[in-house]
Amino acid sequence: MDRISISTIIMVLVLIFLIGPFVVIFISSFGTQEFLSFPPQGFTLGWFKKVISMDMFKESMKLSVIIAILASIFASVLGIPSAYALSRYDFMGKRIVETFLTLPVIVPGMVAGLTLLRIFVMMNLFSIKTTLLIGHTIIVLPYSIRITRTALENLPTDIEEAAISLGASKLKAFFLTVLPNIKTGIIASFILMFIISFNNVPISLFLTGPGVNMLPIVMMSYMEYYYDPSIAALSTLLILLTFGIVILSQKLLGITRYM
């Protein structure tokens, strides 16, 4: 067996390993039995209708979407100037700053969630929704910085320097020449941050409170008491939504080169 055949077999096995669980969930969501099983018996769309009509899922979905959007916006506002400073300037302690900015990615989610919980409990200044928003902004901020910095480093500095030489201030040159040329990277980072925030469990688990629940936590709680295909149906909808966003963004903007 030649090398190409072995490589092909390994690639197929990896694809099965990665895609297999999603296929199982997808097929199981159409089963007619009252419990989650594979392969399912019969075919029904009833579980999809059930999850769409349940208030607990609708309310938590709405909150998760709002938190993910706002966290991505705030992280972009903080991340773009940070990425610009890291890509354009050399200063003392730059490596240390870069390390600290990547800590939310390196530190385990459970540790980060517990740390944020203790900080917010000690401060006792913010509402539960505000603490969730701050926590989600912190965990997605490194992605904004990294992706935006990559876009900036791929952008020749001559464009900005030409604008400045023609009389534009540095700030005006940044908004008129730099931002328009890295908008694809910014959109790519926004989409990635939204997906990460929306699907986050550790931060949401530690920072949630009475009457405030993110969708992943509601799904976990539901599975503790019910084991029907409704969670599989909801998971299928979320998978299709995520793939749809990524594929559409790739077709329109070609964002996967940044992700």
Second form
Amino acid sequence: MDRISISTIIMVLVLIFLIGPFVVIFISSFGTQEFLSFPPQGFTLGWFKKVISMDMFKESMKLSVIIAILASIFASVLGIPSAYALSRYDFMGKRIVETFLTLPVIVPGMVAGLTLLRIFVMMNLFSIKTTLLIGHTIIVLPYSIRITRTALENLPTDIEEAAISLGASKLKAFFLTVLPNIKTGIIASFILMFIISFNNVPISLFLTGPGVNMLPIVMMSYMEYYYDPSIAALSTLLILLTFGIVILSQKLLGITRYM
Amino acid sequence: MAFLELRKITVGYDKKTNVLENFSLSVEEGEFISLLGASGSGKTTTLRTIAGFLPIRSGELIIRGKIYNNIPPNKRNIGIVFQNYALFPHLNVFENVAFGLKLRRMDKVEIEKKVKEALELVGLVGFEGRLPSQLSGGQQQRVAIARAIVIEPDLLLMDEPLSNLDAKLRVEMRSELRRLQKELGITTVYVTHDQAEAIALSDKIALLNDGKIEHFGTPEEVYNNPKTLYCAKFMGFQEFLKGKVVDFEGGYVVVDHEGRKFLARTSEDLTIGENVVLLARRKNFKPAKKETRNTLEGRIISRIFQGDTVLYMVDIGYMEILNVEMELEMGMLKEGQSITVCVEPKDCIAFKI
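Okay, that was the form predicted alone. Show me the form predicted together with the partner chain next.
Starting with the chain above, the whole complex follows.
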């Protein structure tokens, strides 16, 4: 009895701790005052209108979404074959590759950002947008590999052999029997990668340049000069969007088992 | 020339060790062959070699007189039934069975006709729209068989296809498999560790041990006249005595054990003075009445009632505990009771040690 009530209390505290800030932001985004306050006074949807109509946010939002989608696509294209190789074959240096591939998860974003900055920006190899795309792809790649690999490991290996014995080439066997069965895992990884890329600050901070603005960076710099609830309104929109995506994909695919 | 021939084949998984070495086997057209053996004996390796999933290091794999060594597995036209069925989870029964036909670019009408025939053959008409997860183990098994035979393979390979089924279904499926194979006349190689299954199904059994064939023969031969000691033990004979060959008598060998004489048959060339071990099946021990030869005395240490028979564990003060299975008609004997059993010479085999 004691243990149950204690764990219940802890769980409630954790939930408050996790959800509390969102609630605060959500409520304050409706306030009529010119500065962010909690609890807010009055009620208005004006901040939402303002945020939606501001070019600064619109443009950077567009770029962030495009980068997030492209980075997730590239990471999937690289990640799915890597995950396949890691789950199906034993090769020299497999452990090293595994460790290497998880590095972007472990290495702090600041360090990764700085390293990428040195490599790409200093060497002036690519345009800023390309550099951002490469940086984001690297950051999200491990998630593609890890989630796809989990999905692959839950799939018996002999269904591929069955397909081959029925006349399929190895490649065909993969596309006809493996891919359809790890589809859910791939979509789950895509959603996770999208969210991670979209929210990423350090990489974008380091790799961004004149005229190129990613949404989180724009939000940060906006907050330095203005303290009105429009940022809260924007955050509320983003939280609802993310929440919507996760709920929808969970309902349709049950993706959380891969995360 | 045999339909399927493995000539001195050597294969292995890692670089250092060969699982099969100079392995030879030949199968006639239409035959049902079982590869029987314990785990690690190389039976599945043999199957995978025939299927083309393992590269052949040396030797030749010949089907219909053609060397298959370098033909990729997807071009071999071999049907395979896997141990855990390996059905495609995202496809329904119809699509699973039609998979190989679609790859062969057959037209739709013909595919439908062939799938229907195959499902009729395994008794699964009406299940076309179901997913594998909505089928019982036995039904999944049938789909796997239909999928393998619908492509009209030159050869059918089965890897312990019944081992995931419950005991009752396994016996039912046995006769079904046998019927199917005879009906279609497909040359079949069947892998199993279950000797009863191999005996019931096969035209011939290859008993494997440590990558080598110990005995290749008809079920009757392998069951009654195992060639080697390993074979005999695998086929259910138990060792009960060691002794010396002292004489030959009417086709039997006479073995002396501490002054007592035992008669046994043998498939080996034995000479007088050689040390041998005697084996017999547990059900061939009978209570001794007047016999003077081939008798053993012991004490019952425990018993298991099995319905029609009783299994006694008898301590004969030598080697392992003797298992004796007796008909119930003489009533149950008690634990601790002394017993004298005998075994007829024809049920007793001697092997060199």
